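Coming up is one lone chain in structure tokens, specifically the form predicted on its own.
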Amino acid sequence: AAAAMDADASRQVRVRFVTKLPPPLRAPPTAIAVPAELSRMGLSEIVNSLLLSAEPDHQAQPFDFIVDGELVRMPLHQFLLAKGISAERVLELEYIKAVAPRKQEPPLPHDDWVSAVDGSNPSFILTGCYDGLARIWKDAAECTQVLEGHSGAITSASFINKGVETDGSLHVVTGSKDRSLRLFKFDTSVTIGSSKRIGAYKILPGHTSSIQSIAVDPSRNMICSASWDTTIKLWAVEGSEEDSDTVSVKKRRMNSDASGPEESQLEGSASSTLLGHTQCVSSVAWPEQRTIYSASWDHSVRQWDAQTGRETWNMFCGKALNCLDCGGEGSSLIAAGGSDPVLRVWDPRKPGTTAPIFQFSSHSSWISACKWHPSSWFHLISSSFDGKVMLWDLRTAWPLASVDSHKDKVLCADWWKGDSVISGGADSKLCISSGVEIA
């Protein structure tokens, strides 16, 4: 068999390069013979030389190659053998821009572990830290606001108004080990060179143990929180102030200025509690108005009807889970990771099966976070206690890139602006890898 493989490697394969990329990046569609031992690097060189001969100003760049919906990640002769494709036919190779960060931006230093990050706003990054503070970073460069008041580590933080809706003001929710959520609202005007300290306008107590994860519903009117106390609670963003039973107005002195004015603070109570998990609920996602997904240390992923509070589906996967996210085609796939090095993807539309449809196993320790790309069906990232952030494409089992800019466990990760990967770690840094081109 080894001799046969060697003979295969010395052969040639006829290929045709096709692409959906715009014209300056389109190679001529004629079939050419290439050595069968070429893998993506060699194929990339050929495409670049074809493009260069048509356009002398062409800047060489790395490409990836897709055959029958799968990325070529081994020498062509091995790929054809593994897929049972005849080497006699002309092989159509679709090339796309290789997805990998082109640049590491300067990291953003924090005073303790960076445990939460939200990159859904193109102008501001939100981070949560074990020092009990959340921070707003304008253009990933300068800390413009510090959100204070929690008495324990922040475990989760989310923008309530996303992206373009911010119109000069930001609305944020944070969750903490102090068992409460806090809501903050502030304008984005900044004084260059100093960060403004901001207190919450509303506190949401009610959990009996640490909050682990929060998610905002698509309409931005509701929040759900997942806790170590095994419950998920739903909260209205606005409105509970009018209901006098649920509010106690507290006076508190501003931490930063004890002699300053007193500020009144509202308290809200949960509109409902979802019961069913038997251990810590580590992660929640709210992809559609009526549907919440949760992951837990009890080894289950559960689906809930947000309106009735009923559990509508569950799946046990044999591992304690730390993170989950919904994405892929129609936002209907679930990625989750936890107490082993494997990132798994399930399709809950396939009833009666607990088998993942994809498994990615290049990490060497537990997985702490996973996030689908906001506009691509194929791409997602994972972070791990092994100190790495990996970029994945559903069309291959190998990582597209492995980012190892952290010196310790990575605790959280997200996409930012569609072309950057941001991650927080136990090295007290937020790292930013930019220039990820996803067509």
Second form
Amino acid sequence: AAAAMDADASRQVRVRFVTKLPPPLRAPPTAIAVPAELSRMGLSEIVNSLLLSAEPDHQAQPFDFIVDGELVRMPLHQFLLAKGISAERVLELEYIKAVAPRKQEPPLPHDDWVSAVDGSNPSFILTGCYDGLARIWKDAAECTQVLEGHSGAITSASFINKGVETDGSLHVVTGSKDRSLRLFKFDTSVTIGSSKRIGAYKILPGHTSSIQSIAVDPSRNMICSASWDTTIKLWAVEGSEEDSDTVSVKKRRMNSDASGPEESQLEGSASSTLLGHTQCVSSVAWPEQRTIYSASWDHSVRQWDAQTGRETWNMFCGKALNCLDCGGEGSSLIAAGGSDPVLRVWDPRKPGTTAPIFQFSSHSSWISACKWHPSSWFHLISSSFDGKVMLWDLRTAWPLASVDSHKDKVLCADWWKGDSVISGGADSKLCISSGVEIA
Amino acid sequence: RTTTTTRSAPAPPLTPSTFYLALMGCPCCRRRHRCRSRTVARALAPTPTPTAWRRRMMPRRKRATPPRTRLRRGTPSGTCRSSGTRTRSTSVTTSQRGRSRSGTGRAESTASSAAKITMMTGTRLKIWDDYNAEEVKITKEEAKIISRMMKGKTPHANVDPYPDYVDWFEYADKGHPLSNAPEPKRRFVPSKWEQKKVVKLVRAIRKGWIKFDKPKDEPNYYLLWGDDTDTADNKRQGLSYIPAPKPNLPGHEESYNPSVEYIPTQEEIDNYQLMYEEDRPKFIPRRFESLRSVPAYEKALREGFDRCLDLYLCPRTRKKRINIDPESLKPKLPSKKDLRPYPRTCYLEFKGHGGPVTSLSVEATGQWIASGSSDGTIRVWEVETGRCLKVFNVGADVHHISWNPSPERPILAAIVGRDLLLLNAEVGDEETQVRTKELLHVGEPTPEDDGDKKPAVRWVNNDKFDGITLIHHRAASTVEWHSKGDYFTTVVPTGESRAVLLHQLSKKHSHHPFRKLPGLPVAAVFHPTQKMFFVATKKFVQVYDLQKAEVVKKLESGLREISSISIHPGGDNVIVGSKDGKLCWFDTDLSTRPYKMLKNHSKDITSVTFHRRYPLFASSSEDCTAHVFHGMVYADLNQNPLIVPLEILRGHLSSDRRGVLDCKFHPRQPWLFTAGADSMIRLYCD
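Okay, that was the form predicted on its own. Show me the form predicted together with the partner chain next.
Next comes the full complex, this chain leading.
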């Protein structure tokens, strides 16, 4: 036993804990010797005890440790061996708060599969459902508005004003399997307790097949929609109403003989169509004013110039893609997932290669959605048909956390308020996991 | 022959007596020999005394000269070689012997004549020759010769019979020629053959064939314990050398005087006796005072005998065994990695049916699939999420379902019960919906004039589903669309002459052009591009030309019972699945017999299908598996199609001893849908 103790003693690593966290969570920067077989949890305990000794009323919490831009996810000696870091010198361990949902909010029930969710507004959550209704949930508690009008399942929904409340109302766009987009406007100051039914104020028909995904441009004047009919159409939110409205309203009047509420609806037509994909365009993202990224079942990711409508870059990956999002450093990385359980991240700035720079393969079924954190460069979530939502950090190949609250396929997921993960699935629930602290 | 000369004596003058002798010949041999004069003389001479005989003979013996020389000296050279081989002594002996016998008249006559000569000695001699009857005068010299001869002396007085021996020849270290012949000319002329030989040698030296520097003597060592199986010696003449097993190197214990620790104690030796024969040590070390006291090897005889027995019993014939690696006989197939993508893993399950899913069909764009089940429902599913979009409760078993291949006509054709039902799947935009609704409306049912027989098919509006029911005269089993989406065909297995029916949707018209079929029809499909038609009966596949209305080909499958058929999108290759689990690939350009027969399933094959874009085909079976193959058809007609088995897809559970009932590829992705008897549809992706 004594020999074992000696062996243990010899296998120690001298570490120094550093952090960028604010002072109450700052440990003394002295080098201390820790056993080499400690993993992340043990290191976390040491940091917590250090903090506790400095401040008696410290609450213990998990930390994550970064060495050379990589998260420590195995025992320390293994990590050092794998990275080829000498155990002789003092190891600088930067610690951050562990990124994991700490709390599961009560799920928000729906009538059918929840297929679209948008959490870009900090006070509202927008969900789209297979029963053709979009719902506005205030503060993740109660459905305040029901947006009706679609005859098919809603596949995607998005806030247009993104929290910028002009005249106290928010604009919402939804895309549906009934081949149309609808624009809604709702009053943000509505009192809790009544779920008001709102019709669309504008319909954007034109696609010949189901709409799969929509994206709003950063200036919030344009919408692009991707459809099963292999096209991407761009629509203006406000402009060109005057010339197109009257005609279309007349047409609609002629077509539909008795439609009371639809009298007030306007119709718009696409300002341009992006042609190039050969199969269903499953996802679009509009990270910058000029660039649109699209992912398709024809195994390609394409970059479009939003103004000229030209294809500027493309990449083939060999799998049918279901989801795509842009984010990361300078929001220039592309994360996409599809008909296999691997979430891949590409860097389109790298010339001459189509190899993904990161691959995350802990899921066991198709990936249905992926979203970058709105502010962090490193964090993204992915949802899969295996019923899991996983939190990823680019600095490690293991998932930071996995949310198992769904009983069935997860169809959509998003960040909300920067610290919650919201996901909707085939179990007709919107699950909210909050308390994800990303410094 | 007139004169005879010797070297030692001058030639005697020619005298009548010698002439006579020469004429008469030798009295002993009657030939004209030189010996004859001597013989005569000797015959005339008195018998030599033993001492004289000895004197004549012995001195020669005393000389230690080779007998040949003696003989040579005695017999003059150049004459009478044949008789000269005889020694003089022998001839004398014979003459003496002859005389001592005193048997011959001639000897007496010579003796008497000699007596006459003696009488006339000292006077002028005259001799009467009886033979010639004349008197011969003998001169003084002749008389002297005769008297000398009679005294046994040499005829001439000045002949020294015993001269001193002069050894003319020096034998030692002389090497002189034995013959006195003059040197022949060739000795002085340069030899042509020698020159040729020299030229050869010079050439060999120039070319380096002859080397003057001796090669270094390689030490004649060899590795005693090395492996001598593949030395050049052993490979000579193609003999395979079987080396004797090498004994182990001797150890210390095998010394005649090993250290004490090697010597087993008596107890140990006794223990050896208790051991099994094979466990017993082969060699027990012993100590000897000296090498001298080491006894002979006691098993030498036994081992020699065994070795001989081995050699004797060893079979002399060598068996030729073909050594082929079984792996090398496998065909060289490309690796599975290179043939990606192909369906491998099940990622989606379509759950909802309450009974075995008998059939499924994928919409042309690949967005939807439709499935029919024994629970009496047709369901339309969304491929992307696995959501059931619509349920048509048709109320009877759905046997087969087929989606119209035209994207503008979202129409489902399903065999429900025994009839065909055309349904509007209600996907697609408004215009399509309107057109579809118009299409699925039968106007006035035209009364078919088919004699008194029941019409084969009646087109009736189906109000419940806004579709059309085609009421068949017998139960229909399968339905297939033409690629344009207007024509379709149904198969009525028991329909006899009206077993395969062709229908046109736009005209709501049906007819049955195929009167004669070789057996019960199982399935019928259209050629993907040309106006051809394939009808699979239980054993054959008939290929019809629809324009000429005649049979083009008849493919003989050799199978027990065909269950399904699929046409390659190129149209020249056909796969057929059978109820004995075999899959046949026909190359219709190649032969009417199967190009490949794959026995891959243990139970009935329920469905075979080709992918429309990828070089893939699949078969599903009652053994709960679906097999995926790579089936590459080359544009080059000389190259045979490449078939590589890729994957066995499992996952379906057996229900009521039925497994996978149908399989279909996604039209654009390398994905495979399988419909199982466990009321599940699975989607296998790459």
